[in-house]
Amino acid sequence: MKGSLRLYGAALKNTLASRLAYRIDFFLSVFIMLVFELIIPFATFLIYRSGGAFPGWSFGEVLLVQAVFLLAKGVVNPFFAGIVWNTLIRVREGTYDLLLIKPRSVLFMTLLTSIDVEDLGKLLGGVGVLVLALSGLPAAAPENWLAFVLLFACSVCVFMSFSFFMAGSCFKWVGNSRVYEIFDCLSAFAMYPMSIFSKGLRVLITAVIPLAIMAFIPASVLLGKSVEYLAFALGSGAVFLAAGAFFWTRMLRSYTSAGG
């Protein structure tokens, strides 16, 4: 375990050092990522500024939901979600074989070579929006913070499970370059309070496809709000992560290399 952590730390250090060789390009990329992540919160601000609102939710509460989503995304994208593009490019170019012959787990080596430090801009955006949201809300109770931390970990796991599904599909459908856009469209539901959706859709994105636990449920618990289908969401999140890892492993078996 310690050896794996040292390897991951070395890979992160080397990736950052290589990007800092072109510092202007790196910081510009991080800034662009940061600005892009602020589009939805800014649109929410405009909605409330013009007199609109999500029923039963103040601007600060909606902003907290979006902050949790951006923060979880900001944790996963630089360190884990790069597995999607890494797999897609390596399978397409026929260089994924290099990871198969390494004396480490194939999944670990795929993650190790997938670090994308430019996505740290998303993490900065999530932290910034979270600080802004919390500054306008009453202080949460310690037990709410504890529950929030646990649920936030679940949120990160669900994000990772989607990465496994998307990366696994790249072994079979080599030209599937639009897979992440599909995920972006689907995950957009997680950036808004579930109360604005119909009951049937709430059940779907809570107990079947665990989108609600990506942001809404952790934010609601931190705010002290009651949460529908919490047990189903937790169970669905655990099943989804296991299913994502299983799907990636099964699809890896179908990898046939680039051949001669």
Second form
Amino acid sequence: MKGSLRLYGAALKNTLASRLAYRIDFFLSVFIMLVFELIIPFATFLIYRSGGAFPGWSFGEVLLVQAVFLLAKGVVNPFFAGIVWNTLIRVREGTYDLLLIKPRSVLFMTLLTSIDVEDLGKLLGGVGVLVLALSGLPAAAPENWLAFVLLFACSVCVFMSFSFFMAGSCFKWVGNSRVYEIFDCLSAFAMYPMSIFSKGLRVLITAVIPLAIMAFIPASVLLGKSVEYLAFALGSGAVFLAAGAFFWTRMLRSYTSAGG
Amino acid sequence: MIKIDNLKKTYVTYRRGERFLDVLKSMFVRKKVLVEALKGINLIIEKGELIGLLGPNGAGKSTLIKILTGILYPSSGKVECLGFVPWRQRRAYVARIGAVFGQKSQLVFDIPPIDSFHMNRAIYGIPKADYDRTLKRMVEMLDAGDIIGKPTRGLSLGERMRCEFIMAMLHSPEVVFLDEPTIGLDVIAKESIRAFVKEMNAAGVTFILTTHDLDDVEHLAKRVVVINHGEIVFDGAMDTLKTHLGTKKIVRLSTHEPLPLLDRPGVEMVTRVSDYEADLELDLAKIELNQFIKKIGEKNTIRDLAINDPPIETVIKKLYS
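Output the structure of the form predicted together with its partner chain; the preceding block shows the form predicted on its own.
Once more the chain from above appears, this time first in line as the rest of the complex follows.
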């Protein structure tokens, strides 16, 4: 464990040093990532300001749902989500060879080489929106905060599992450069209160594909609202992560390398 | 040390025609082709050997190396390297091997090689004292003291390859796989790499060298394995490989008068440099050397005569065909 942490530290240092070789591009990228994350909350603000609303939800409450989504994404993207592009590129070029000749778990090596420090802008954006949302809402009880932390961890797990599924598909579906856009479209459902969707869709995005746990359920707990399928969503978050990691590992066997 | 028994690898690839219509058709239907990359390789490599693995493009060399390094699974057959089955006990096995790929860099492009070395130290869990000692030795051997602190992107290809070798040797591997390590290098850089490999081999490290550069093989390998169409077509000493052309010699002949017609049994024109100079291939089984010189001397005055063995390329081409 100590060795793995030391290795992660070395990888983080190298990634940062590598990215800082082009400082202007780095700072500009972080800034753009931050701004880009604020587009949906800003659009929501415009909807509420013009008199529109999501029924039963105030602007602050919707903003909290979006803040939780952006925060979880901000945690996952710099440290885990890069696995998708890393796998996509390495499979196409055959440079996975270089990870397979290292005496470490291939998944761990892939994560080490996937760290994307400019995505810290997304984390900053998530933190910023969360602070803004919380400032306009009544303070939650400590037990709600405790439940939120647990559920937020589940949210991160679901984000990670999606990364594993997308990356795993790149072993078979070589050069699948649109995979992340598919995920973006799908995960957009998670940025809004579930109550705006039909019951069938709610069941689908809570119990089957656990999108609701990415933001809606943790935010609802913090808001003191009652939540449907809570236990099921919690369980499916853990199962989804295990399934994602298993899928990635199985798909690794499809790796055929490339060229000479 | 390495035992390969009836190793086979088959994979699926897709083919299409070159016409525009074929490209359009390939959107819906692709012709599946089964490729037999390895057709039953048997090979034993002893500790401390330095083997040259030769073969034309698509012969199966890289597939063999990738199976031996635990990167690919074979379709069938057995492999035992250092007591491990590479693809089943990958992690334990790769800790004891090293690899240099001439066309795939292990260094991080935007930072100095020394940072990549530190990363490798953490990956392999090399104790600090061992790491410092090995790094110092490698840097001295490859004269890389001035370059390991510069960003990799600023290094020449030769400098980068020297750093790739350091990277591959830091954990003191027992077997090192070299896949075209001198590709694109100038003569000086090649010599530096070759001297390093020779010295490490003398220290007991086993090397398996895949290359298209026959000079590499001639300079380094005592044993040569030639692969073609997924099969071993030659396995033996370098000198034995050279004798494959039997009794042939290459003669560079210069005369004071225009060269006569040389179409006689056992003499084949390789290159006619000018009317007065030519490279000829003599088959000494059909014409003796002194008989050939005598015949030429009857009508011409010989200005110069150089007799050499056929180049190794000729032998390899003959084996490939």
